[in-house]
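One chain comes next, on its own, written as structure tokens: the form predicted on its own.
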Amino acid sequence: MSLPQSLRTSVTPPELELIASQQLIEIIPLIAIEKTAFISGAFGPLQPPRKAQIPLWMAINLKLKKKCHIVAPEWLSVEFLQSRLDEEINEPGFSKLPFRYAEVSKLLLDVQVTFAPDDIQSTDKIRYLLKDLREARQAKSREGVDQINRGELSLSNLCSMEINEIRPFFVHAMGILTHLHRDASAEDQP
């Protein structure tokens, strides 16, 4: 993060990661697996080649494993991304995204250019569309802060990863906000 250590309130990206990695994802079984118990839950059984829907940290366990395809997501193509991009430049409004994508495509596309190489298609153009889309909101992101108030400030369809990056400093400016509009009411005040 790029952000000074005592503004670093907020959980880290790898941390994000994690989180996100307890979502399902759909995968092709490559080998028959019972049913299994985890903390999180019971997953299977697996049959080949019935689609599965798993929490996204055993599907890459099994993609590390060859055991299993991943099914990428639908919003993880270029035609998707290419829209939200699009409508992300041309609207005034963050476009609607999945809310952990940033962290969902990161560890699929990581995953991807080692072990996955037939899963996921035009990968480099995917990581392409990520970071103009990611740029694109940080600038919407930069521009709310112009916007801001004691009273609100409205942010929707922002993904976790970047109300994590953005949380810091709007808590330190709200707090700084709320300080001068005390120490102005009081100056008001006979």
Contents of the next structure:
Amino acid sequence: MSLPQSLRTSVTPPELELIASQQLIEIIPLIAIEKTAFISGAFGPLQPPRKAQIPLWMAINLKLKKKCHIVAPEWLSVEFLQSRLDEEINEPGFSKLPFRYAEVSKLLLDVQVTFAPDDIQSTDKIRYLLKDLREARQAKSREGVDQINRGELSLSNLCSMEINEIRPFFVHAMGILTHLHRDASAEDQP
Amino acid sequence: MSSPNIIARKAHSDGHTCLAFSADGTHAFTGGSDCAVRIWKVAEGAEQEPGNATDAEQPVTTLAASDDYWLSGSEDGYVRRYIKNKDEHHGDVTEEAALCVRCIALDEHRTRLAVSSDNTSVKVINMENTLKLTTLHGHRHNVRKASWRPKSSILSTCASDGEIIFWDLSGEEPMILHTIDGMIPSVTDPSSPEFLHDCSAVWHPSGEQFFIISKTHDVVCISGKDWAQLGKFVDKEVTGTTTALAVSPNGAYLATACQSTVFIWTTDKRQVISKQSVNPGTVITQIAFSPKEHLIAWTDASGNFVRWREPVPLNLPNSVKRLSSATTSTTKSKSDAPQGVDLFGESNGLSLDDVEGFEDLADPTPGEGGVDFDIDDADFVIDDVGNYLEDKTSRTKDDGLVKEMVSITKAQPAFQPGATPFQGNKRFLAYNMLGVIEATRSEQEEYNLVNVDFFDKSARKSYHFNDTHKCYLACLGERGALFSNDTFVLYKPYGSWTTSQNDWTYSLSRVNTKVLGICAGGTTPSRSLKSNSDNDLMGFGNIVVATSEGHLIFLSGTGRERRILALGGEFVTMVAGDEWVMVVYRAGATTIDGSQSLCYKLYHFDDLSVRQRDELPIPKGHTLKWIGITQEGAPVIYDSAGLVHLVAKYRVPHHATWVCILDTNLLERKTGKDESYWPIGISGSTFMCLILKGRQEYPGFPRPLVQELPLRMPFNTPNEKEEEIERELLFKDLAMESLDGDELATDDILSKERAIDKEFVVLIQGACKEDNVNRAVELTKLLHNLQTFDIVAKIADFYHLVGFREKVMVLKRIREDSEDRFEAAREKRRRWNKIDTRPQRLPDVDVNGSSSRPKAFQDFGPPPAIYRPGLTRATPSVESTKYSSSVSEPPSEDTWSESLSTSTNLLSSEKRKRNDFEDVETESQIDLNSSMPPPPPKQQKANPFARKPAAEIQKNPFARKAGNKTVLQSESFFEKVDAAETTPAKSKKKSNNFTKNKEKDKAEGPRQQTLFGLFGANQNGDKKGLIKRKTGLTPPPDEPESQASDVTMADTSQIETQPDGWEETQLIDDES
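Okay, that's the form predicted on its own, but what's the structure of the form predicted in complex with its partner chain?
Following is the full complex, with the preceding chain placed first.
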């Protein structure tokens, strides 16, 4: 977070990660478990070698115990990210990425480093691509500051982490803009 | 393929090398980039000192040998002639003006020599007079290779731009016969490595076809007649570029060099029969068969000269067989040749398979050579997956009968489901839903490292061990892993932490018997096998070993031999479930039109009985690829056509059916892709498989991910919902069948039914929307749960389909009245499986009956009424009679005795004494008696007989239902009506009686009147009322009670007047 302390009023990235870990992800279990009820819902049954959809937190937990292989999401591959990066560089708008791609990819890559370099192919390359993507998109959202007005801010395909990044500043700025505008109109009226 | 047969020797320095055999086969000549030609005595070993001819000033590029001289061509542009088998230079044949000589080729009669150099023209030199030469102009690029077509004067030349020209040199002027462009790669740079590769057209000795290395690095076979491609030599093991090739002198074999490995193929079947690799890492530049010996030689780019004796497995004819039986075979081959031509001409329009068959005829070899390997037939060697096939075909040829036709369809060899051949040094021995067995060959091939890995790590422990027996068959069962090589079987049950504690081995002691297939079955463990308790109780399953003698050996889980069953056919493959083993075999031979004619038998493990036997539904021209079992336990097969079939009703003996549940060609993901599927298992509605890209036939390493594809029955109507419902119904039925004993249903089945009902409701709604009431009714009949009928009725309301709504309610009522469908299904299951117990039950009945009455079949009276609690409960009239009987019975008796004749009176009173028949029954009996009065004692007889069936309470509901249904068909009703008409007074009494009975309830006078009127006026009135009730279209609001009572009467009278055998058939009708 490149913002000063005063502007950091929104949720922190770890909190976002926590939210993202509720997302479902596909795994290939290595153990058999009956359908189990959790607070967030019932998941399972796990029947190797059938794939199963479970929340990310559970997948990571099982992965750390070497009880499953995580099937990398389709977008977490060199080809996909490369194409998105090209799009990001060449097109003016934001490219379409999963809303929580930053959090999910971080969680998955972190667990890869420590335990399973086998699930995701060429993790290093993916890291570079993700970093490039992030920088390209950050640059675009900075450009967006120029277009800011009091009414609305339209940045489609912005992802949660990026929204989170710009939210405090933009909210503040828009507040001030609205204020200025109101003042101006107030002055006009009399 | 032991080393004594291989003699390798470094002969030249690195670079292009060439090779030729002398005409008598005693000497071999090799030339290389060190400018020398070495002359080897073929008979001597590696230690010999070869003769040297070092006249060339540039690397020697090509060699040829005739009867009394040999020739060498060199990059210095000279073609030199040498004295036979010596290094004495005997002058030059021609000089190419400093252009590199690339190829020299002598024709069959050694009279003409074709010389190609780095030049667009080809010289053809007459060897009698080397000054007489013809120059062939026509190529636009350097000519790289030249070769003569046997039995003709046709020369084929290959240029570096990939053009092949066939020259007809029979006349004075050379003539271009044909040009093939773009078949062979274009290589223009002489220094490129591809330039070393052979690009010449290698002719079959018959001259009918030639072999060439195509642009795509395949070896293709091309007809010499119409230049059409006849086929490709493709094998999964041959993966690299083919660099050299040669045909054996008899034309039966083709040797190709793929990098450093030499493969021997049969030319007719295009199958690899053996291979050899001597100096890995180098490229073989030329390969040649010895003209007289069973020997093959090659030289490679590292300058090695390798000879390989007996390259063909011993059970096959050797490469020169035709020459050994010289006179007969040459004449024969000559006489065969024209015939072959004709056949070839005919076969052009036919499919490739057929062409193969005709090649057999065209090929002069099969007829000969058979003499010495007839003996091998009984104990042919299987050293690779592919070889058995070869044995089979060669064997069918030997017998001298019209077996060529039979060999058109290759018989599929025995295989283990889920096994692959070696790819590199690894292979899968088994791959199923439980896990994987991989074998890795060790460096020295002393042992295999076997790795057993499970998908579910919690249930079984993965392990690995060194297998010194080099088992090549394996099976991963529920309770243990089974391994086998030729005669030795090893079983490793799971669960023991101390390995090999429970392991046992078993070996076939009889000579010449081999294990062809193995499998291990057992019940799925309820919990982890890592804890031993469950294991001990449940045992280690069942083992089946199939031998080459056509036996199936059944062993218990601990290695106890149970029984040896004869299969009665050629074993192909098998798979075991928890209670049975499914064995696929070939009952006879393959058929001429391409069918494998495979059958299967399902043996039960408990009593070793055959539960099912049927043909496999494999299309013609296709083979069985895989068999397995679904997670639910049904057998499944997958064939090379890409269809998945499942055996439904496999638990009902001899009633199984094949259901096509998936056509992989129709898969959405397959469109536009070249991929195939390698099945692993089926779980619910999911097809688990590995996806193979391109022409890959087997999965490779590292192990690919298991993919899940949805099952989809290949219905032609594109309604996915309906397909889904039918599929779900199929699986539900399967689940129902596998229920045991007293089980009615499981939660799983109930939830499945609910889900299916939901789908049905959607479909019904669709039908209603389209105003297709008939379809809606049809679907409504299929509903499972009663509650769903109400939902459907609501739908009908919504769409204002009053008629449909009424039909739904009628269907609902019928469903309510009928027997519980789970019980019916259970009864059916029981009957299927205990079919032999029924005949035993019948005599029992007879014995009991005869105790009271001596003559069982003399009873002409109506069969006795059956006591039905269900009936009494459901019909109010009976209830009321019962209730009123205590009060108003005597009066009714009185009325009867007044009106009826004494005999009937007697009868009724006697009846009452013996058993407490209900009024209704007596009444109807009376009706009957009046029309056809039977003697009283026989009536009595009927009663005890009646009670027995009545004791079987569970059958009552059927009986009642049957009564409802069959009323319309029976004649007795009319009899009854007749009786009513003839004795109006009596029936009036009856109605009075009724009135009396019901007086307490209500004053029913007018209704009774109507009823009576119905009775009297219209004979069919009763019937009509019944119909009305059944269909329930517009039942009058206040009639049902009286009608119900009427119906019951009719019912009972029905049953009473039925003949003796009636009840039995009726029951069956009802149940089915």
